[in-house]
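First comes one chain, alone, set out as structure tokens in the form predicted alone.
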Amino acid sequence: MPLKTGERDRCATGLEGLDTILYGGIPRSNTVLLTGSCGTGKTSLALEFLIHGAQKGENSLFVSVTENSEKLLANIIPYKFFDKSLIKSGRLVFVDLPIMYERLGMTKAELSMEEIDLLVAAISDLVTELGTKRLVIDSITSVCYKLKTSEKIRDFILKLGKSLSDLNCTTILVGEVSAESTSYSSFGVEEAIADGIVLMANMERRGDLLRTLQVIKMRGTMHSRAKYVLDLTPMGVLLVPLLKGGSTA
């Protein structure tokens, strides 16, 4: 379907329910904060976003900050649609950020402003070199621990988001918050800068622990703000509307 005049080009996530919520997908070149507490399915959703992109011919890059890529791949849900040839062909690339830190000489616990610029440039150069159109950084919270101050965090995310947007790369930054948190990010900075916020959570209902998803904001598109129940299956992420009273449709 052709875009209407002035309408943003969409990066369809490939997750049918999420694309419906976003009226066709994430506006291309947006930087989205995918945030939530432990065990809510953030990494699985982000990986599926990349896999669907790679299947469509869009080069996709996963930057792992805390977990070794090989271990990550060994522990993900065995998606029936995941073809390892996507990795062999270079359509889907995994990079461990600690290795990048080491190569850039960033061995200290806190990065300087100069090192922040160097890191943004290194990630942008990698995106350019690989022709990346979809990027996931998991997690941005772990990167922020090396930035320490709100000023540095703001500077890093603003510069990174601007650089990736200029490269027409659609980016998901995975964030971590505690289950009790009323904020959408650990440092209170990430949520204000990101173009979009997708909140994932756990909700107890009749003794069961359900995963939920809710789009809080998304610049460049209308979207539903309803809460959805999320299920991780070998066929991919499934979303079902959560009706008032806690039942599902």
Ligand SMILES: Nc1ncnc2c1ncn2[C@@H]1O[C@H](COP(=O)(O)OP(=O)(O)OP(=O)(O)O)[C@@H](O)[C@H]1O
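Since the structure is predicted, the reported quantities are computational estimates derived from the model, not experimental observations. So that the term is clear: the rigid core is the largest set of C-alpha atoms that superpose within 1.5 Å between two forms. Numbering follows the first chain given and starts at 1. Compared with the form predicted together with the ligand:
- Superposition of the core reveals a Cα shift of less than 2 Å for residue 56 between these two forms.
- The Cα position of residue 180 differs by less than 2 Å between these two forms after fitting on the rigid core.
- Once you line up the core between these two forms, the Cα of residue 219 stays within less than 2 Å of where it was.
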Contents of the next structure:
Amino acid sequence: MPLKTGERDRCATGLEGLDTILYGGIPRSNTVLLTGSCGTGKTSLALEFLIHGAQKGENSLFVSVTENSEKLLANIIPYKFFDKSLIKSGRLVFVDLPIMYERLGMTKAELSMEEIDLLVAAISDLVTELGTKRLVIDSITSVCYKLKTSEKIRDFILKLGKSLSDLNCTTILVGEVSAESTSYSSFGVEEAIADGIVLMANMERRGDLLRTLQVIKMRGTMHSRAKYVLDLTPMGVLLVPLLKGGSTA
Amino acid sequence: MTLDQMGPQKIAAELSEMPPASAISLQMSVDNYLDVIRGVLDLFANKKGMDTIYVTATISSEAIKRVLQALDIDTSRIYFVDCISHIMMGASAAQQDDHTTLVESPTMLENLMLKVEYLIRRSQSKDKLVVIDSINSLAIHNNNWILSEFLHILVSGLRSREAFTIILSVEEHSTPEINNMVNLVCDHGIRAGKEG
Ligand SMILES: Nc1ncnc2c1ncn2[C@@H]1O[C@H](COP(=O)(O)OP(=O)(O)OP(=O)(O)O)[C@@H](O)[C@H]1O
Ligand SMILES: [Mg+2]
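Switch from the form predicted alone to the form predicted together with the ligand and print that structure.
The complete assembly is shown below, putting the previous chain first.
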């Protein structure tokens, strides 16, 4: 494929505030690590990214690892713009990874190198078959627990990222870190391989608890590095800049 | 200094002169609050069919609703962002309704902006008005640095959404710093109080 010079094509997330932070959206075919401690809104944000994509006619796929997708859908924020017909029409597809493991015969607690290749191939085949343009894996941390070593994790994410990028699929890998963690990922390798890192966190200020979002890196575009405060609402995620004047007061 | 305070008709008439998406500083005195309320909410916003988002950091939204009822003002298009009921009276999320959103405290300026943004997005109305009541109340809970940053972000955001913004200040409680801060972000000023 001939490389265009200058601006890369964008996958506008449809989350207005995030697209502004990213000067238009995620560079298409990037693999982005969306990371944060529990309850910071990762799943909601990732889901919204897919819903907006599906609405624009981009086939979207949610690979659920931790929760089963039926339960996930039952708990979804009542978005004013979400229409179940997106699921019926196949624009938005949910797949439970444990079921895929089973079909692939991956029953052991730890995957072998061959099984990693098999898993990457299975996900890529699914993306090809569905014509997926937006993919979410929630969470990649849970997949990594089955890989155990950093070599295997590196190998898996590199191969998966390469394969999805070749398919022109823009991917969000949801990562889970503990609130005290100074690293952006549980195993320390995910963050180095990903093309982008979006960090979600809880922040306490003068006794108030705020939810924050910050883009740490994003290959292929300029972006704001400032911290934003977010609210998860039925109109979607809303973002405003964190006010600095009082952050130390 | 004159003692002629502006009446509600005059206030509404001045507001109607302003171009759309204006940010207005409206200075009042402690004793013409009711005239200002009537002028802004009834004779201006309701008459023009605007949705109003009323941010209160001064008195509870319940109290304002009672005032509006007493003045016989239609509240069906007025949505409250109440920053005071929770810290003053421990009001809980359960007391929220379609017309009332609580912000835990007037120090949570980001959340205040987020609630305003949410209501703006949810509104189907073509014209929208946001009222901040008042900058002096917010100044009790926040330092001038953060307040000034807040005003800039809020007003520029509302301008880009083509909403009309009115920032209320009370002349008896104001300081030159606060007046400066407001004047810096506003396109026009109306003096409805005694110092008019
Ligand atoms: N249906 C809903 N209605 C209102 N708010 C919701 C709803 N679902 C989630 N939330 C809010 O969003 C928050 C975070 O949800 P979300 O599941 O997206 O976070 P997460 O980072 O994926 O959490 P986890 O680490 O548990 O996976 C919840 O704690 C809740 O405050
Ligand atoms: Mg989650």
